[in-house]
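The chain below stands alone and is given in structure tokens; this is the form predicted on its own.
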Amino acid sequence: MMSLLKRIFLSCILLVFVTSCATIEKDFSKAEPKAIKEWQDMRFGMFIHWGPVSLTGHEIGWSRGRETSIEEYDQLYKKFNPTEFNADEWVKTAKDAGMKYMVLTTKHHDGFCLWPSKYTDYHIGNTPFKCDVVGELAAACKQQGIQFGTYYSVCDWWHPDYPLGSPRGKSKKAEHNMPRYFEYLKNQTKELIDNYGPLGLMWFDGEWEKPWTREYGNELYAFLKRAQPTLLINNRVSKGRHGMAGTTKQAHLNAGDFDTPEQRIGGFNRERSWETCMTICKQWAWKPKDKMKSKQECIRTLLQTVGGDGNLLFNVGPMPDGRIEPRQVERLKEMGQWLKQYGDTVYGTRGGPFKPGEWGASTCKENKIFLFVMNWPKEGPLRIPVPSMKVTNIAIKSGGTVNVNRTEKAIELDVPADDRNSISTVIELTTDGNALQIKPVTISKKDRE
């Protein structure tokens, strides 16, 4: 009798066991539907690397003990009065840039926390400033119809229970307790949520220290899921990043929505959701005099993100008085003006068929195909290999005219040299169907030559 309890005592444990994994699993397999297509559909957002470092014009989190002593870092927050602060203006700019959503640091690598934690006293309102940047933030966005989201540091170098700290994580701290800081972590992300949501995404970083493991990960992306779970989290919540590349090793393995190439384009891939994160100026955070990508370079950065099925996460680092710098506005305020003209071209669109490539790139939505060529042949015209459906129309939407010429093999295409646009001259092209449904192709050299 006693045998046959046990047997039932070992196989309830078991089911428990294999039930708990398979909703793990379930947690990470993917992301609802609605909300990846909902922000694949906005497909420009606004990052924001800001904080006391601002102060000092050097880089936040890793200039500490590097440029910064560690002294004098962890008290710039006592000097830090951004009084110049007001964020209603930022929402602004990021609208008139055409973004669609944000994402704020809410605490990087250095500790510093932009909202009133109740788990920590190193936070900004403990500043002279004082106001909650976080919380007057979100109001902004919900008010001007921008998705709000948070980026947040897995690794700590400021916090005494995370192991590693400064310079660059690269010093071991005599005494740390990393079971104790990752109940510290989950606490205040879910306080983010409960205060500050329901958030579109959730930007983690930091994930490569040793300290943090795939288990960490795995179970606070799980403990989120079920806080919110409309909840984006990129993949920078596990370990399976494969480095500023961005893209996931064993997904099945890692949790994560979506891939994170930093500082670069990612490669086409309708398969798995992506966003390349990229700075406006060298520096993530303000740096004085940095240098500034162009109109050209900004929006064609864009262009080829979508054009890889991807989003463009595209940062500033606001001035340590408050104010995002004039000139980034400016070229902000160019894209949007882009955008206005173009934003169907973008907005809602998948990447593709025609994969980018030095000539340009492309999306499509329902039975349109959008082209921006942003390079054409030396001489003669853009061949294009002929897609999978028919082409029912094709149209200049850039200004002046384009002469087509229709081959077994291509279709030619060029524009007069007046005509051209130095950003992107964009050609329409009407299919009879939906052309997501056109398997994706490459514009070889030798169709551009």
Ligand code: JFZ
The other form holds:
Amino acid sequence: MMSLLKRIFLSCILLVFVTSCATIEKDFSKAEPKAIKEWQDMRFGMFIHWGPVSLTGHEIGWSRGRETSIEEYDQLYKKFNPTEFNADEWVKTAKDAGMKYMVLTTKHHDGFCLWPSKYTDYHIGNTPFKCDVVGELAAACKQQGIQFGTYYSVCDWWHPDYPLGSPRGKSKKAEHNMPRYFEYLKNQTKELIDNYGPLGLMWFDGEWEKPWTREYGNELYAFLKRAQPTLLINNRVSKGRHGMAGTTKQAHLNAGDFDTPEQRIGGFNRERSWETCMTICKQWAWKPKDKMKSKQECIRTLLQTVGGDGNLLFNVGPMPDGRIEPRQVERLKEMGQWLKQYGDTVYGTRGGPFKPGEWGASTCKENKIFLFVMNWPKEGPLRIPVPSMKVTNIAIKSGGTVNVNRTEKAIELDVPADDRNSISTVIELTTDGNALQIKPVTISKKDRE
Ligand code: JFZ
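Given the form predicted on its own above, produce the structure of the same protein in the form predicted together with this ligand.
Starting with the chain above, the whole complex follows.
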């Protein structure tokens, strides 16, 4: 009798345990597949780092207490008056670049808010400019068919309740209160969804500092998913990120829908979605005469990223007058022109089956494989291993001719020097089935020689 009761009792405990585990799992490993797919199909987005800091030309957040004294930094907003700001122009710039979504620093590590938040006075409404930048951009995006998302820094070196006052915790606040700061953060992020949502994604950052825990991160993730189930949230919401590589350790314990390699292209990965964030110049925030990437570097970065099955979130830092630097607008336009011609090889594709390498990268969609050849072998043709599916046709998309020679192990491709494109030679292979089913392979140096 006792043992039966005991068994029932134990079973009940077990059941409660198992179902609660399942709920936790569900809360943080499942992004809506449809939302992920739509986002992956876009492949290319605009990152914007902006705020009163642009007045100094130094780095956002990090220059506080470094190039600019804390006292001075925290007063910059009183002089922030970017009268040339035009949300429609920014969104048009993104659109002309071929970008499909946008992520704006609504609050960086310096704590300043680009929307008139009701939970603080440290916001755009209290600058001479007054205009709700987040609101205007969200509206312009909606109108022009660009998906809008927010960057929000978990660490806040300005906020009195957040324990640390500068990078690496060199200064600490006297009367901090992390639980109360967590409430502030939840209120603000909810406010962003309520006022400007539905959002495409929320991009968190500054999670690496001590006061932020996995529990906070996972709770925030679940909280925001309840507020908007279609929302995507990056892995920096929790504590699993591997430094600048941006991959996720213990993804079953740490919330996050996608990985976030920073200032580098992520490795080939179709299992977990990822997005490289990278600057068009060197600094995230605007810096006068910052060194800008060449057209070739910009486009190749996009192709190498997409070829690894990732998205590219490409950053601009607008100027203190509110404009994006004209030379950056030009560069982005060049990317857009390339994409106008070759967009079908990028949007809606998946990376592979030939993994990115020195030689270039590839993407695929339905029965097509697109090869982006960026570096030809010193001598002879490019040899690609025969894929595990019949290739029924080979054509060059970037103009000229491609000479094909099939051997037992390889397909040898050669394009006359004059027909090789300086950005990327684009070659289209047609397969007799869905090319996504082909097992991803590496084009080794050996195959090339
Ligand atoms: C972070 C931010 O700090 C940076 O300002 C930008 O917003 C980027 C997208 O994300 O990048 C980091 C994070 C940590 C370090 C450097 C850059 N770090 O610890 O040196």
